[in-house]
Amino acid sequence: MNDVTDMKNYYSLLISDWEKAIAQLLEDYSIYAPIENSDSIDYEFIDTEHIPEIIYNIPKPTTPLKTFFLPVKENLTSQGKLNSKRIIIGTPNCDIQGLGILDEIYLDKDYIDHAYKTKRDKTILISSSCFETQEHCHCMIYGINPYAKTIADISLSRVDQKVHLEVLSDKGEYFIQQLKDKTAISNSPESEIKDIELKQSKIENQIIADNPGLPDYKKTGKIVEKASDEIWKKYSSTCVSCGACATICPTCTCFLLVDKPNFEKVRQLDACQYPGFERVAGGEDALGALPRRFQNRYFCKYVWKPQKFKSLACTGCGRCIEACIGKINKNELFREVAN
């Protein structure tokens, strides 16, 4: 947990002042935040009318954060750069940590993806601590807290009629300076910081209690390697190859680069669960069989990516379980193989 003696990084203001400040920030930024619709919570473009509807401290928007930086379809040559600065509010830490591996891939010093970098540079990320949990949340099992301490610029916690903002980066400090120019803001009292930490600790314990027997990230890689062919056949039997698990995942990042007339290049989201994902011109397809495609995704996340990257390729958000048409629960698979 955060050391409450480091109070200089915590600022607070009344929710009414926060909402007025957001309205003023709309003059300089495009702002996105989670809004509750009829049956889901998802990011929406915010105008003054939507500000009071913003959802805080509840997991998790349907759409993963990655779509702000890797759109489903993007013309890399004719769309130009992202012109406006933007603020994304209310992102849970499972999504924030998902950017870790995307940053490693797309901001590699030898192969910087400039379209991705431009979006990252012009975005202020205000993460939201989770004060609730959902059925398939399992971030803590993989060592990810339900509140941000890295990658995000600000960690936000709303308690009663106050908003508390913990600064996590230089961009976060710059954001606080902008707030100070627009409204009354002060350092959070130690007692209120402790209250936030108690709420965070309660959710940590709840997530652990809700996932008995689920192996951690490193152990999962080992059991994936030893899983029999029968396991992959069993759990892939209801898979319809829709690719929902990969497209909604905050860390899956496969894409096609399509050449268009006039030397245009279009990057389009792809998924290893699609038939023909590895099919080559001669017709050969190493992942032609459904169980092989199904197995490939788990090897990618838990075996191959850890060999190459420091960041986790699964952040325990549970979206793949929720989105699966075939009702496949990867955590049930892992528990079965672990036992």
Contents of the next structure:
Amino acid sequence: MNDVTDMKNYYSLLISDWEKAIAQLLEDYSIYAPIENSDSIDYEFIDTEHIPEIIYNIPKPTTPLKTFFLPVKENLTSQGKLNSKRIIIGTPNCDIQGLGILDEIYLDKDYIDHAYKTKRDKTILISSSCFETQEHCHCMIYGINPYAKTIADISLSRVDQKVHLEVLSDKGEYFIQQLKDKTAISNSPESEIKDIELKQSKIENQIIADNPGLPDYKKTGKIVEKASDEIWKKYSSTCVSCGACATICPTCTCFLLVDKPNFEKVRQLDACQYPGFERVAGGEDALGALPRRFQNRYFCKYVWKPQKFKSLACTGCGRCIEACIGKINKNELFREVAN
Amino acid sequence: MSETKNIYKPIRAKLLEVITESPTIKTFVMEPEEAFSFKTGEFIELTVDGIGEAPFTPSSSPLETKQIEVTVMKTGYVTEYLHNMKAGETLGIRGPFGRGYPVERFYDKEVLILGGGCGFAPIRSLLYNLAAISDKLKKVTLCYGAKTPDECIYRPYVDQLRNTPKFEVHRTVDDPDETWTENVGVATVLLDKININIKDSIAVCCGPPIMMKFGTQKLLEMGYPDHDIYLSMEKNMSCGLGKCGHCMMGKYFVCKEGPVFTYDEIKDQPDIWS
Ligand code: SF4
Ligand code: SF4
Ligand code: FES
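Form predicted on its own already given; the form predicted together with the partner chain follows:
Below, the chain from earlier opens the complete complex, with every other chain and molecule after it.
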């Protein structure tokens, strides 16, 4: 890529103009973005009043992005109304990259999942660079930057009174065209792009500094294979099989088809951490014992999926660590076995 | 928006006949309302309306395209309902899914088939297929074991096979009764009785996990190389499409990359026999 196209791909506008444009886009799109609630920051359905409350450039909202594409429950056979066009604003890159493996699974050419595809096609993803970090963020250790360059359509950075939009895809290009019809928008000056890049690299360095000695994604598979039965017993001893770690994980996508009358199928998200996940009609259950079940999630993410998919099966978002009521921290396991 | 086919929607199939094979095993003969065909060893997801779905490998000939048969042992919730169904009712079918038996690779060889219990269902489909191409095969030897003479299903078909050139059938039961005149013991005992040129043959094994485990061990002892032992794996399944994750056996989605694997392909994966 040469400088000219680089410049063309970065646009900026005043936050006040951006907010007015968003208000106009509400006529054609459902828009979701993070706002602050009583005790958390999470995606909300945005109406005109909410627009000024949108929070940009923060680490992950509570809910993983996957939920927009794989709802907890969804009828896959009844001809429900077509999903409306959507814009999701403010997703950090860990979750954006988490969509990679979902795309590989649900858009697999052999069997395209129509429900997932429709949602994916109709959604414009406006990621935002992380300008701060949270306690358990470790994306960089697994090779994911805290800003999007792929999968998302736009990468947004808010700096002072300006919003900068880096175009990452054709859909992103189309979005910019729509914005241009509504408001004044110009190419970002080189110096301001430099400022953004500086902020981004500061965060990269901070995440690395915050995770000393944490084994990277190239090593995690070997560590999981090497871990002894004692390790699995020890780390699973406080696990209550609640499945929160999988539910909250942006890359865990297992589900169960539930039958409804008239040959309808409802997809319900499932998790290998629930007892009985692999039980067969004859009664055999490879994951019957808790340590074995607990271990399965690690093998899946760090050993098996990497042998099969190009995209990462763990983005280092840290949600599973925050969500676990057994206070289990996968990174402690990795550190202990690595040493 | 382009029309993407709905991979979750079953096609309807009319239940034409229910054949009782044993006190716990029935065969369901169905006529799909839309064109439907499969290769031997591939499986379908069968829906009992509003109740549930379960994977079965058809027991009928892949060359028969109007009707399809599955043979089902009563083992759980869905199969219980299925067993209560009558001719004239409607079932749902999705599929066919997965990778079946690579029959072309059996050409010019002796085929040894080791089967147990309800594993005879997929094997019968394979046998139909092999019988149709028997001019390309050297010989087919079936070794089949069941718990009791009652559970020795497909009797008329077995008689027919015994009269088919190039086909040989050996049977055994664990618990014989006074009418039983054939072998006694687990299926693997039959392997000591047969005469087969291992160098020139491949082996197929299909049955309950415990039989597959000991069967594979025995086949290895007999000198079959890992890549010449074909196993039809059974796992918990839901989608059949390589998406839901239920059937994972190590790095494999059994539903999509299997259910038929060579031992060579799966020997390093965890929990293959459970
Ligand atoms: S969140 Fe913690 S307690 Fe719950 S299933 Fe996962 S590891 Fe077990
Ligand atoms: S395993 Fe944990 S850190 Fe990795 S992507 Fe899932 S929730 Fe995030
Ligand atoms: S049965 Fe769903 S992935 Fe195999």
